[in-house]
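Only one chain comes next, encoded as structure tokens, the form predicted alone.
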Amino acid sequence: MARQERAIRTRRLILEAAGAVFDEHGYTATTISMVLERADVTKGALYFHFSSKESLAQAVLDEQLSLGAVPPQPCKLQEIVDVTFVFGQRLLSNSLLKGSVRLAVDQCAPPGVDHSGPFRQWADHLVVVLEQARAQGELLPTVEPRQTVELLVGAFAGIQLMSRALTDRDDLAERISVLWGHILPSIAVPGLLTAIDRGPDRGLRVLATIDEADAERAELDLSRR
């Protein structure tokens, strides 16, 4: 079990220095030297878990659905809302999310590494989400939720990387507000408009209970141990 924890730790560890050095570098330009000597690991350790440059440059794009998580909400345009906040505020720090989110934009990738995932997969996941808000009643009757969803990534990913341009995505939290402010008018029903949190400290607050039901949750763990 020890060995197995090891492990687990040790392959994260090599995922966020790879995300950091892709983020910084680019796939053409990133070595598997420069993501060691960031990891400060063996070659023998990364190669247990990655075959090849290609290979940890898939699993790095493969953790971008994950860091976007966000907790269930009753209303279900609102965790929509909740995904984009969140996933903006943790492209602030995370370096794993960072270099996903390099890669994903990164045309210089070679046919082995399958930037487009990403883009499908939060698609067909937001899509589940806004089927949900119609069968709720959220949604105008004219939304069709493949063709607003689809809009929806294309647009985030605009503007973040706009926002990274710009101020290194210090005014990102706004501009997804702003971007709420022009698309919510037009797929939710009118009552809910002004219920809808799209502050720019959205993100922030939905983190700190994130964390802090992560932190209840390592607590009951060490109580039953």
Second form
There are 2 protein chains.
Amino acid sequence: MARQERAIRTRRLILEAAGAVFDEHGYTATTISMVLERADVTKGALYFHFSSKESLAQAVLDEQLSLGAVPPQPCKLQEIVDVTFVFGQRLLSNSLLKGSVRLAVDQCAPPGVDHSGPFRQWADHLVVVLEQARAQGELLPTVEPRQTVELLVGAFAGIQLMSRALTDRDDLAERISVLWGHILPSIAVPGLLTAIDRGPDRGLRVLATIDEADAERAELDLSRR
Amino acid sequence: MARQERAIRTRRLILEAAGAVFDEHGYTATTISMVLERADVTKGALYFHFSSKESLAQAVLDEQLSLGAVPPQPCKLQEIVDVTFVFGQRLLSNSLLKGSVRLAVDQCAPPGVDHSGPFRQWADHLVVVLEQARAQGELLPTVEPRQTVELLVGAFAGIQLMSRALTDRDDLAERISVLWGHILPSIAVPGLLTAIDRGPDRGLRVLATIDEADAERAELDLSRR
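Output block for the form predicted in complex with another copy of the chain, input the form predicted alone:
In what comes next, the whole complex appears, and the chain from above leads the way.
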């Protein structure tokens, strides 16, 4: 393995371990030694990538947006719906994402860690997609995209939190479906309401297409070698 | 002051101090000594009312529902809207409520503290009011009250959290208004949509009527003596 590739893998390993520890213990109770033990890397390797617990937390927070990526859709509202279902589905198994979400909703961010970052980044990302939806005539004229996406980001944060508190996120997909059932009639043109797929299994189905595409790409890479 | 009355006051004093400390430091970092110092009571007084940090946290959580009480309204949907605005308004200044909310959204509840309690209690309370709204013909026939109230409770939790992270809750009333603007069209019969008051200053106005009623009651009590 090339040196650079190995460094990228180690960094990833540390981030995933940090996510798991932050998720289980919260920011305050987490120590660098706990992350070292979980990642099974040397102290030197960790400090090569991250200078402190703060910078580790910041890196975990910064990963959040990339973990919610979905394939583009002709209907941009469907794409936004997909983001919420895929994010919810990944939240069941991805420790890095779990840790990132816990840090974002944690009130006790120390100076130097911007825990409000994910809220702003998600809103900034989704407002672009919602503007595309508007350009394509998908939205009711009353929609103000910035207001709507900030509502979605805030509501999603609370819904996953309530689902975690009550059922350890077992019913999260169901709750996301209910959210869209209540919000879509206020933002989508009537003709789209039945066309948009907001079934609770939407996240699983979108993830399956992502995995398929990844597998095809890998096969193509191999045949080219 | 009668002995019992003094005990009730002391308990309240301790609860308010505990709420403030839990809000500022979170459950894990809070110690009984911090609460003692804030409340300025003796250790004996505190342990007379609360046997441990856990029982103190539980009592702070249990206070949440009573802090969201509003006057009844002829329109039951208006009453539910009022609960959210009054709760949001009180969250700006009431330390006990702030601490209670922080404990509820804290993932790190120790065994013995039921931090999911407020989510369930709010849903159980609001579903009764929403059923009254249904009986009065205020709801669209598609509404399933349990689903809708759980969405409201979860969404509210996240919206206050996002508002806290971005503006220290400065824009919370505005965000609650946006929430209702997106949800009401999916639950209220069309004729009610313009009649329901969801102005961002709704919380302040309802609180003013509560204060007025309290003042009148106090005057009446005095004149009866």
